[in-house]
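Starting off, we have a lone chain in the form predicted on its own, written out as structure tokens.
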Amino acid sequence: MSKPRILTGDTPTGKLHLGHYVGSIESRLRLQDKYDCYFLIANMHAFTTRADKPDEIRQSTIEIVKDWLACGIDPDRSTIVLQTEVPAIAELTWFLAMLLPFNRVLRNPTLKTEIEDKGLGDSYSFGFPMYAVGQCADILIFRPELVPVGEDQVAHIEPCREVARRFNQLYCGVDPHTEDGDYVAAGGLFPIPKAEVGRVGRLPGVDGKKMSKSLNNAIYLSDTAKQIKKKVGSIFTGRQTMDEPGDTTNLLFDYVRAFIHDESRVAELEKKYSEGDNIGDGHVKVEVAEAIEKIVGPIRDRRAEFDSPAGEEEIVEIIKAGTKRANLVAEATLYEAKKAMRLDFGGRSLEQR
């Protein structure tokens, strides 16, 4: 590789949201030149809990796409994956699950998240326990050294971590001493990959919790600028009067620091706020909707340009032109994990139209 290599990507769930973008996205934008980067469409983890809803998923797969040309992301410089149209995901997938021990697997904060907020209690399926696993292979197919994602996705990475080090340590007699620096330089397979997190590690939904959609509590890439007023307008800090000294660590200032980028005037408006010095909550929501919309604006106005079927052939044409790309790499990789397996019984092709 002539150049460090990124993996990072989402879930089709829907059309991305503010927290998606300063938690992960303003992140690729920023390393695009400086890394070779694949993004993944995580369109197999969503049929762990919605297998009953195919056209919604593929609708999904559309719009994060949709979303991700229009921040800015270039499918010439990055390369952007299908999950389900890389076979050697799947078969890394099962590998690794023999590496990973059940009771750890089911630890995992990705499952108990998902859980919780879906409301799935004991009725998930079979496969769905398989997403952590999944989420390592997603990763380790790929090689990356760096895994760009929001706070709250951390945790998440250290599976993929540990089952790296076993990997290499069982199939490839890498020391167990070794620091995670160095395996491949002592012999491994898989760099063991860190998270590198976003200018803002977690932004909540204007209730305070988890922006999700499934909450309703979420502000799009797509929303329109009445919309994104009347969700900020909605957030609540329980400040009765503009004369009342106000707490600056509320919820409201959690958007004024991610969002007005003028340190000066964040400054300003927090010593006014915490003195009661004649400024109420309307006026701090009115310049954080405006500094939002004028992110938001720009995005909307290039999304729109896909919003036909014309624009969602192309946007199929570079899923595919960027799959192909991927499965080089893919392929590549899973050879050389069967190699060290002891399982290079013969070489595979994969052709894809």
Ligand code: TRP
Given for the second form:
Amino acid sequence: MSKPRILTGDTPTGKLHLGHYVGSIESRLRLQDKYDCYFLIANMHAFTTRADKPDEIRQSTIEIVKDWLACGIDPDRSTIVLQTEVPAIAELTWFLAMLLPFNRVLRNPTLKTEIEDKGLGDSYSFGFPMYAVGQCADILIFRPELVPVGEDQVAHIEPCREVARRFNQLYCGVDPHTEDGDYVAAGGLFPIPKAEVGRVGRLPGVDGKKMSKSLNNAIYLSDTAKQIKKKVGSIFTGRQTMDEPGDTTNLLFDYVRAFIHDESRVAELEKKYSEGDNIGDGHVKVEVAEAIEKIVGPIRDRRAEFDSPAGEEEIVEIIKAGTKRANLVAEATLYEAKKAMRLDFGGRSLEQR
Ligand code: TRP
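Output the structure of the form predicted together with the named molecule; the preceding block shows the form predicted on its own.
To see the whole picture, the full complex is given below, headed by that same chain.
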């Protein structure tokens, strides 16, 4: 029996940060053996807000893959896919766009937050909201069961599930009362995929807002120990002295719980801090920074091995090889989808250079 599939991905808008790591990368590493994994570099989506920066998008594409490999994503076990070289995704996007009401696409809290955080105002491109439909196609073209993502992405998975049900009902004759888990058995083409939110669904940035490159509050997987220390040091709690009872629901303790893996130490820190038992913010920050460095240090070192023209060339080859494999799956899905839509006028085969 073949393994069930996973699809997830990242938009190349810069390097990966700790939010990506605890929200999604950790789950990918955990699931890499049990599932047939597809990891997508959503470079088309990068163009929706940065069409004027092709050089940056290309470099970010390389950097994201460096981050993945450094974290332990293994291109022999998992398939790394470049979105713009999978034409079936763009085609399926069109068909799915017809099955989603325009208002439904725009009523997406993640899109709204992005418009705000990136200061897009009301002059964003037509392609910007379109990416939300594209994301449905990214997922469905691989017919996965699971989509490991951070909490912010759940709002994108919901329309994907809706449009998958709709397609199956409309073109594959599946009864609308069918349970989500039974769609394929009932003759549907697409399984209804489930979001799998990581250990820490939402890790705030060091200023307490959503961790993101545009807000300048992220700790990167490529940061030095010194940068990590400085960023953790900037976390504001408002607490004055080390014998003042502290609030362990604050941002600093979100970091304690996210990164200090020794549970008894976490409990001890929480107790001392809340009782004002002679423990300063500075002390807690040192422990948090050390815990982060323990995760990031080895990633940063492995990542640096690709920081050369030869290393980047190797990355490009990995992208090409993965994308070739991915296209076999994507083309097969598109062929089935078109047949279901009575677009049964012959197929095609792709030739990739
Ligand atoms: N929108 C995701 C992000 O910015 C990236 C992405 C694109 C994605 N297509 C996807 C994630 C499909 C999961 C599944 O992080």
